[in-house]
Amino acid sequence: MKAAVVPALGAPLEIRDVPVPVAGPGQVLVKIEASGLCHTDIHAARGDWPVKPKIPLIPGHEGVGRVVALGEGVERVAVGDRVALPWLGYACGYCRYCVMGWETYCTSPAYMGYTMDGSYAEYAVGNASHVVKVPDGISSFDAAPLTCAGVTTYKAIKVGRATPGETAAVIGIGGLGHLGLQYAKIFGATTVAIDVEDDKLQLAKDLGADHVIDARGDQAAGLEALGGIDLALVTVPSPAAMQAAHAALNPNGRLVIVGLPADNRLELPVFETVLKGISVIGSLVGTRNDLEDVFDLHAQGRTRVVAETRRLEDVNACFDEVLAGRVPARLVFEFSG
């Protein structure tokens, strides 16, 4: 099968002909129809984070396709089912975090496209316990970005406790932020979209943002004129953006971070954090239940995925596009046949 492979950390990806993987006990083999490109895939290929991925690596954790083979003991998934292969490729189900409903913080997890090979390939293996069925009526093209960008921002808005009557700002209207903005509206908050690109600001308006602020101007004055914000979702890996969002928070405000800076550092003022009762929350993707919610909302027509199709053969050029900010929101590799 054709696959995009990271041969070494920091090296360009190589399109290789590799053997089709075999589904082991409890696993399923999926013929991939679409796979989204997440910025995390770029971080993985470059080894940007403290915990390094397996090498060689097939990236991809927004894969969607049809189950074509079952490993021993698989019962909850059938051949022909269309499933998503999300970031959380496996959680034990027994540790305190799994039992409490926080499986993304499992003490012995496996991650698609990081600790296990992912969906930048014509076929991929997933654990039957952790693939999520995609409802009829949702295209594989749309389902791919929802599998990470969607569930990540949905969970972030959820743990940020957005409510009607509050003002929620989404910083960065890209692959994650354009969906986070929509979830904030679904939760009933007044929404503020913040970006530095004209096309992203226009996209926010098209998606129904109540307010749009160009961060190239006086962002602080703009947010102050709105009465401050109660929730800030920062989707970009920028400590400066996180600090600016923190500064705009009202008392009892929540700063929710999903962007991961390569240098792994963020400085925030303790005095203001304590006196205003501000919460700083890290949010890591979402659970299988969260992804089912995301798919349900999309099936109801309540969200819109903004993405463009690309060929897997152009993966390195696609990485460059993302890094240069030249994409509308998400890129999706589609597979023929």
Ligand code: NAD
Given for the second form:
Amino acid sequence: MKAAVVPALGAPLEIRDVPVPVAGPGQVLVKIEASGLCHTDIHAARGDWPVKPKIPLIPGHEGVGRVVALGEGVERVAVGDRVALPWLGYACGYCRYCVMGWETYCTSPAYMGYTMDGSYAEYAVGNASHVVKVPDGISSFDAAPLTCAGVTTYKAIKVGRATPGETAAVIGIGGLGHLGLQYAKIFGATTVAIDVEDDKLQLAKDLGADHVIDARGDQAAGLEALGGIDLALVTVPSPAAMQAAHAALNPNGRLVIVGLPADNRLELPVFETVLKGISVIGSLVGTRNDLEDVFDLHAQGRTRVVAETRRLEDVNACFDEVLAGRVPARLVFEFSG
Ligand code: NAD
Ligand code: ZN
Ligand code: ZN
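Having seen the form predicted on its own, could you give me the form predicted together with the named molecule?
Next comes the full complex, and the chain you just saw is listed first.
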């Protein structure tokens, strides 16, 4: 099968012909129809984070396709089912975090396209326990970005407790942020969209943002004029963007950090955090339940996925496009035949 492979950290991806993987016990083999490009895949290929991925690596954790083979003992999923292969490739189901409903913080997890091979390929293997069925009404093209960008920002808005009467800022209107903005609206908040690209600011307006701020200008003054913000969802992998969002928070404000910069340090003022009772919250993807909610909202027509198709062969150029911030808003590799 054709796959995009990271041969070494920091090296360009290579399109290779590799064996179709085999579904082991409890696993399913999925013929991929669409696979989104998450900024995380770029961090993975570059080895940006303290914990490194497997090498060689087939990235991809927004894969969607049909189950074509079952490993031993699989009952939850059948051949022919259309499923999503999210970042959380496995969680034990027994540790205290799994039992509490926080399987994303499982003590022995596997991550698709990071600790196990992902969906930048014609076929991928997932654990039957952690694939999520895609409702018939949703195209694979739309389901792919929802599988990470959607579920991650849905969960972030939930843990950030967006409510009507409050103002939520979404910083970075890329793959994640364009969906986060829509969830903030669904949860009833007044929304502020912040980016540094004209196209992204226009996209935010098209998606119904109540206010739009260009971070190349005076973001602090812009937010102050709006009366500050109560919730900030920072998708930009930039400590400076996180600091700027923190500085604009009102008393009882929540800074929800989702972007994962290679520069793994964030300096925040203690005094303002304490005097304003500000919460700083990290948030990692979402559970299978959260992804089902995300698919349900999309099937109801309450969210819109903004994405463009690309060929897997162009993966390195696609990484450059994302890094330049020129993508509206997600790229999706589509597989035919
Ligand atoms: P993306 O590149 O599609 O979006 C980033 C957006 O930020 C772009 O629109 C860009 O124009 C904008 N931007 C850049 N600098 C800015 C600034 N200073 N102020 C405002 N906007 C700015 O990336 P993505 O796929 O949405 O991923 C974003 C980050 O989230 C990555 O670091 C990724 O690894 C991380 N991520 C985290 C999780 C999680 O579970 N926590 C899940 C998925 C992705
Ligand atoms: Zn992702
Ligand atoms: Zn667990």
